[in-house]
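Single chain ahead, by itself, as structure tokens, in the form predicted on its own.
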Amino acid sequence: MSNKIIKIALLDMYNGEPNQGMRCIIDVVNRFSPVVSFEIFDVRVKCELPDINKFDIYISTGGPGNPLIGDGNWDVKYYEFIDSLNKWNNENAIKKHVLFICHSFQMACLHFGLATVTKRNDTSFGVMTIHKTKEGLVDPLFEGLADPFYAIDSRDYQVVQPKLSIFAKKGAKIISLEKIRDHVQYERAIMAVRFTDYFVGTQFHPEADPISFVSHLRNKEAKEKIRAMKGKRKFRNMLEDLLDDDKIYRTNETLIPNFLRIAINDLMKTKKMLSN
């Protein structure tokens, strides 16, 4: 693994709880195995963070719990780590690329002061349509995905009330939103943000595949909870959506691969230019 060109750090934010997310992320990363190697860092349990001199690309996972609350140790170091990557990109030609997912995305939005994070009235869980914004229509992260596209959503918290003046000051862009719900007076949550040219994040789970979702449903308690939450008809519709090749399969095969291709191409191009 040491002779591979690009090194990826996977930041485990699951807080020791069993999950399918890391398996899904590793599955996607392994599609690039001739070019990359990866290492996992347990951020919340062991307070592990990578040496930024040794890694090129970072994927920070989703996870359980309240993104507004840490233990005063791992969360402080995590935010310092994000700042160190940002500082690196401001000072160096070879850039560090970061993808923030769900819990990590919420924390990044808070840290950069871009929006408010609130607890939802109820849990959002299942297959959701994600709508691109004007900026999202041309963002390379979403290339190959329809508008709207479909993704697995799982959250008790949401990013809302964007501070547009701070977005403008930092050059950040909202690139997707949740669906419009005319029957309820709720603000549309922010589903993805382009923080910088090299930092991007999604509220939804681009790594999720139907296998991981079905595996979760094999837990009888989980299945009954979701059925009670959604109702039988919506539950059946959700299962149908999982098997549609143009829905979750398409997102799983497109979004993180786009992120990795963009990052790898940028790194190789810059390294080649500097070596000439």
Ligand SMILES: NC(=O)CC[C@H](N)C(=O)O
The other form holds:
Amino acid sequence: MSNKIIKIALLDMYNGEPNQGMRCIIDVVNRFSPVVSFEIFDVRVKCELPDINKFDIYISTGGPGNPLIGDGNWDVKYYEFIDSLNKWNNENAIKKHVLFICHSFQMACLHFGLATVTKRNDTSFGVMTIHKTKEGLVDPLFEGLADPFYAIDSRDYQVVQPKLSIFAKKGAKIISLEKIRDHVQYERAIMAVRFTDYFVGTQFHPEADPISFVSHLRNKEAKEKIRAMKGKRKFRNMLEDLLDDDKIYRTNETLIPNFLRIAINDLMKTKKMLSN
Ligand SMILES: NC(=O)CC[C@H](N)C(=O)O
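Next up, can you give the form predicted together with this ligand of this protein, since the form predicted on its own came first?
Whole complex next, starting from this chain.
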């Protein structure tokens, strides 16, 4: 394989469960071929993690279950792996870029001690509005997305109670929040964090496309559960949101492509500088 190709490791956190995330991520990554190649690592079932010498960019997926609990094996290795990437970035000119999605995002927030993760009162599932914070308005990850923008959310847990002193100490930033729910007193959950210049994560699913969402709803039970949860009108509105060019399509075409473009440009620049 040519050295010019940028290598991406996809950390599959789905624990062997059927999901739409992997197909969507692969679909987005393939838009960058032939500049990139990718390999998949099954973190939770096989305890597989990549050799950090061999990959430039890492995308760590969503996944089922409680992010506070691992099996004492894969989770320990996963956290060690994040630490080794962070250490690498502190010591090397050519950086490792990481995107943490949903379950991985929750685990990263916990690991860096930035916030608490709690179980929500109800499942969050569907097309949600995501609000940029002041920092989010200028973060290149969101360039080309409106404020608010739309994303697919699918979770039972939430990242809340940010420890702002730790954010400040680490230079991390909250870049998006949940919408304000006037009629409920709950705290707005954190929807995205820039951990460092090279590590960023989202609580929602930036990889999701309308097809993946509709496929999920082909499961009758899933469909009925969501229809009952939202009510008929909101359910129909959500289906309409799916077809809107400015909503899920826009996020799918913008956010991970921004992440990859920023990473690829940075890698090409630093690799070239070092080979001169
Ligand atoms: N889609 C996900 O990755 C979900 C994350 C986590 N398991 C939750 O339920 O909140």
